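Take a look at this single chain in structure tokens; it is the form predicted alone.
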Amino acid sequence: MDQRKGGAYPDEATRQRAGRHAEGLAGRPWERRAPALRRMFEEISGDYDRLNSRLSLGLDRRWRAGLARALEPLPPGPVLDLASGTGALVSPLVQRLQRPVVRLDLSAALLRRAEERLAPGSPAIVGEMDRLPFRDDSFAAVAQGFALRHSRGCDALFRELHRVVKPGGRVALLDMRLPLGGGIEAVYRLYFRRVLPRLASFLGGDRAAYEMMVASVAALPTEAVLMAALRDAGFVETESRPGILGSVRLLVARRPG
């Protein structure tokens, strides 16, 4: 399946706005994207959670809590927090599911930094989300918050998630979307592409980083492509749940068994 279907790969103007973070954009070879993504998130990690909370008017916490609820019920076993980064998803998972959470991220520095905010008991492993260093059937569930668009490719990612999730286990993947249809789409796209990076900069963030993240959302495959890729990987009960104005989506699926 062509992962680009429905996505908008960045043009040269977008790459120029993303500046030194442009190597992390979709369409770049993974050997260049991976270190660029790691470097960018390490640079912005000090302000990342604060800015996201302010830019979403605090809704990001509600979205993460909803992701944790969507994983129930589960078979026994730990949960994998994929592309865990600053660890913002760990507490909602632990509080709701009452089981260990394993954190995985490209960046060892981010994983260490997150330990300062987390209670003991969430082991951290450095690795790539599409090439997981775990045995088959290792986890009751896999969760991911706002990182699907940074994967190497959704087809390979979903197959890998199916491999490490136990029979009867679930995946829940939360990420931004560009709404489709009507006047809402036009207004939101204007805000998202033109206003949000400037607002992030005004609030003390790295404008180029947010230019890059806006472009990465636009490059995500369509919902139809993502849902088909989940089914092709072997998942059932696939569902895409919209958040406010369709600007976020929660993909939920279960491995049969």
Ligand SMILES: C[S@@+](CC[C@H](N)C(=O)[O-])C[C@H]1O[C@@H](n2cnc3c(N)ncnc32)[C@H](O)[C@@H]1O
The other form holds:
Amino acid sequence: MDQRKGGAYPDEATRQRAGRHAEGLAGRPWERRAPALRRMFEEISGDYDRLNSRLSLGLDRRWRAGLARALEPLPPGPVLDLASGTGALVSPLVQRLQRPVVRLDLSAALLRRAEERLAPGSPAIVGEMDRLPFRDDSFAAVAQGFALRHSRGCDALFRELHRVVKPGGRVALLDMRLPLGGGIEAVYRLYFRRVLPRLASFLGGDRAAYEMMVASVAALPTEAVLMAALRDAGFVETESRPGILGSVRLLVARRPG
Ligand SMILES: C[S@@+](CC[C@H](N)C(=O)[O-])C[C@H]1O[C@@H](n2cnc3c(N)ncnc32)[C@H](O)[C@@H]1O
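Same protein, the form predicted in complex with the ligand this time rather than the form predicted alone?
Next comes the full complex, this chain leading.
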């Protein structure tokens, strides 16, 4: 049994999965990270949406709807759903913004799986969020749910978003955040680090994947660094809106023009 910090793994298979998933963490060369991320998300996607909805007590739906609202008002044009996966953000975007949504993800399998639940009309493109295969000024907005932590680096990512968003367009990126403060945030932090992966496993999820999630969230740059990177990339009206107990954060910004 593995006795690494944070607790023993219940079995050898979980320990091996944890080792494979860890290859997707920041700091590893991208040639190893990309296939590890793709494999992990393809393995867990069957349970991912159901489990996240239960673990967030259904709040994830409200957060996604809030993200779509935060993109208004917009210039004409389509919206890009960056790291779209099984497409959980697509319907909130289409319903609120009433315009086409283009989906991009590292995994072709996940983009195909999304089509089982989406209405036709949201084209899919396999690609990397940090190297977008789009011309300058292609989108009215870029939206992203729960994938900022998988970027190669926020400075380059935000410059790339500024390039593909039209003048006057907006970006909104929602991700988990490691709660920092004292009091109730400290209790939540303990829950997030120690309890969540075990609870996810108890509910039928992949404990190793949730441990990887906690580690990748912990490695995200601080609020101050993210906000400075957005401004340095050329965005204005930058905002970081915290969600419940500091567990999530919505970054919002506008390209001037
Ligand atoms: C946690 S899921 C989020 C899915 C969806 N956006 C949502 O709100 O539920 C993360 C997604 O990011 C994708 N992904 C991870 N790294 C990526 C990258 N560098 N470029 C594009 N997609 C990436 C994964 O394939 C996965 O589908």
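Throughout, rigid core stands for the largest set of C-alpha atoms superposing within 1.5 Å between the two forms. Everything numeric in this text was worked out from a predicted model, so none of it was measured. Residue numbers count along the first chain shown, from 1.
S.K.: With a threshold of 2 Å on the C-alpha, tell me if G234 counts as moved between these two forms once the core is superposed.
M.R.: Moves: no, less than 2 Å.
S.K.: Superpose the two forms on the rigid core and tell me the Cα shift of A18 between these two forms in angstrom.
M.R.: Core-aligned C-alpha shift comes out at 2.8 Å.
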